[in-house]
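Here you get one chain, nothing else, as structure tokens; it is the form predicted on its own.
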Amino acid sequence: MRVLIVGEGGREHALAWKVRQSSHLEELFIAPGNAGTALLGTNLDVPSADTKAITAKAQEIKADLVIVGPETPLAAGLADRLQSAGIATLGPSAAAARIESSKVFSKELMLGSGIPTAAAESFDNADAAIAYLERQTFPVVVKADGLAAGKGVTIANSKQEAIDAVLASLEQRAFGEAGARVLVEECLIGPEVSVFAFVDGEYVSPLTAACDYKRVFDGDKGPNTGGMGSFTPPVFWNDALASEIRQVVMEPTVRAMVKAGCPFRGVLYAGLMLTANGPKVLEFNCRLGDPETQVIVPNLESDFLEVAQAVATGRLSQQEVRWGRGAGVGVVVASGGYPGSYKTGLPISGIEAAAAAGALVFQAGTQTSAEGQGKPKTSGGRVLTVVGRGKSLSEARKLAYKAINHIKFEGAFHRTDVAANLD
């Protein structure tokens, strides 16, 4: 199979590295990629947000199978076009995609199909949004409807905070016409997890779970990241646990996208909140999440592109989807400043080293560097994810951070409390 990955981050990377392990690959693209992925495949100057573009060169370079990571893409239709081109995709269509792509669209879904979710209303009015907090207990969250780079969430412990999220997103357009709508939820308490299946339309396969870290400090300090480290399992993980989120969440959501005439196609993944009532959702995204990809990718024992294929063709009942039971810790080392200003252009060292180590190192914002003989040097603001493999969480994280000692660049900076203190 000749195969495109679409994206340019650690997730990508750790797709491109376990779809190089396929007996079915022929050949390996990824568009933009980055100094990683050049190790494992051919990188296409192509942005992933330009879907003509993206399915120009697939076509061009007579793809079998195209893989899109990143949410943007998806959004803006681009499985539709790979589809309507006769190219099998892994990813959902516009429609299904507003599973992540509108909060409300999402909301609206699960209460319309009884699937456990916080209680919640929409606003596209500030005034309406400001008398309706008049009536509430705090905390409250307050979600813009659109894609927001995960920057659209603000938790309000106050009556204030919340009017000023509100303003911030109706008023003061901080995140364009994605914040044109919010919603205003319940704020859930309990331990949090993100579950994720491949999902063909109907058929939910086995699931799997990682934990993250969003906060850009040690101990939940300071303002919200893309992620800065990630987990599986949790330790609260169990066979019980995964079949009722079978049957209370994932599973009524994918009959309920049918039902609304937009089948889910891809990656399903459910954030949820395990409270004293039940799981209840708390967001759905509609791909791989970043950075639990590069935790639970390598604990997929399935062939990666024979999982794939089956999803895009409507035939995964029939393929197995087995999960191993080992751990995985991931550490993200990031550009200092991040998520504000940070510098880009700086050499890095260590990788070889980390990796001799015996972790996995995934890299997400990086360039090769010409002069530099092929170098890698920072190009992001999360650079790297390193992780350590083991039997167990404790046995993984040492090995992660043990490893992690070896990245330099100037300015670089991870969190150290990642799986901290759990077995």
Contents of the next structure:
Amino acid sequence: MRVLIVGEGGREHALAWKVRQSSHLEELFIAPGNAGTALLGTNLDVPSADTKAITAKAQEIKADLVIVGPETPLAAGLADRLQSAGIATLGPSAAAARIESSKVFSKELMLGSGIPTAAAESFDNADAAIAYLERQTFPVVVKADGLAAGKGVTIANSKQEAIDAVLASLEQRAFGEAGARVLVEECLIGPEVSVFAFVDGEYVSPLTAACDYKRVFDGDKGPNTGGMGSFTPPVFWNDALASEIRQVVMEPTVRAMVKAGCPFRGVLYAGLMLTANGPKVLEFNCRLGDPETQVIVPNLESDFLEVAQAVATGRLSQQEVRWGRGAGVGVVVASGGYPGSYKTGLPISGIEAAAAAGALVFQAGTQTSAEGQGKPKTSGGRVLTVVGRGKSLSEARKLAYKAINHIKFEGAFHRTDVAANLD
Ligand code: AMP
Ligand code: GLY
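Here we have the form predicted on its own; I need the corresponding form predicted together with adenosine monophosphate (AMP).
Every chain and every other molecule in the complex is listed next, the one we just looked at coming first.
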């Protein structure tokens, strides 16, 4: 198979690494990729959000399968375009991607089908939202409807904070059109977990789960980021919980998508909170998570291309999807200043040494240096993820942190508490 992976992060490097292990692979391309994916296939200089250019490239390279990493091209209809061009795709149509790209759509879907989630109301008018807030107890959660790069959610501890968040979104358009509607929802309490399944429109594969770390500093301090670390399995994950989540969340959601006229084909990612009243959905995503992919994909024992092809062709129920029992801990190394402004173009050393120590190193914000050879340079905020694997979380964690000491570039930092303090 000739395969194109769309995206440029650690998630896409991990996917490229996994796809490389398939005996079905003939040639691998990544658009646009990074310095890590360049070692595994051919990087194509096309931005992942440009659905027209990506489709043209996929045709030019005669791709048999396209694996789409990020949500933006999916929400913009990349899978629809590829399908019209007759190219099999791992990733949902734009209509099905609304499960992530519109929090109002996904909330209505859940409330309409009895899928457990926080109670919520949606508003496009600030006066109506504020009148509603007058009758609430706090905290509440205010969410912009559309894609806001993880910045559209405010946990408001007081009425004033909630009003400010509503005004920022609806009146000041802090998130552009993505914030033209907001949800005001009940604040849930409990441990969070990201749950993933392959879905072919009807059939839901066995589930896997991971936890991620969104805040930039140890102890969950500082601003939110794209994700600073992840681990699998969550300590509380077991067959009974997986089976409950399958029955009350994943399967009803997939049926509701069929009923809504937009069957979901791709990776369904449920962000859940395990509350005192059972698991409840915080959000759905229409893709794999980053940095969760870096720890879950190495745990997939089945052939990734066979699974992706089965999803794309609606034959997933006949395909084995087997998740291993091993543990994985991924720690992101970021540029000094991230998630604010940071320097780029800094040479990175120690990637081979970290790999020699037994870790997997998945690159993200990196570029091959102009000379082509030699050390990669930083080009983004999250530069790479170092993943340790082992029989237990503590073994995996030790390995990740031993290996990460080799990674050096000016201003590099990472959280030191990923998969720590879990009891
Ligand atoms: P989301 O983008 O919807 O996943 O929200 C981002 C983060 O905000 C989640 O990972 C949670 O930590 C938090 N969050 C979202 N919704 C709620 C809620 N209803 N109650 C408590 N925390 C929430
Ligand atoms: N790790 C969170 C996300 O991918 O959205």
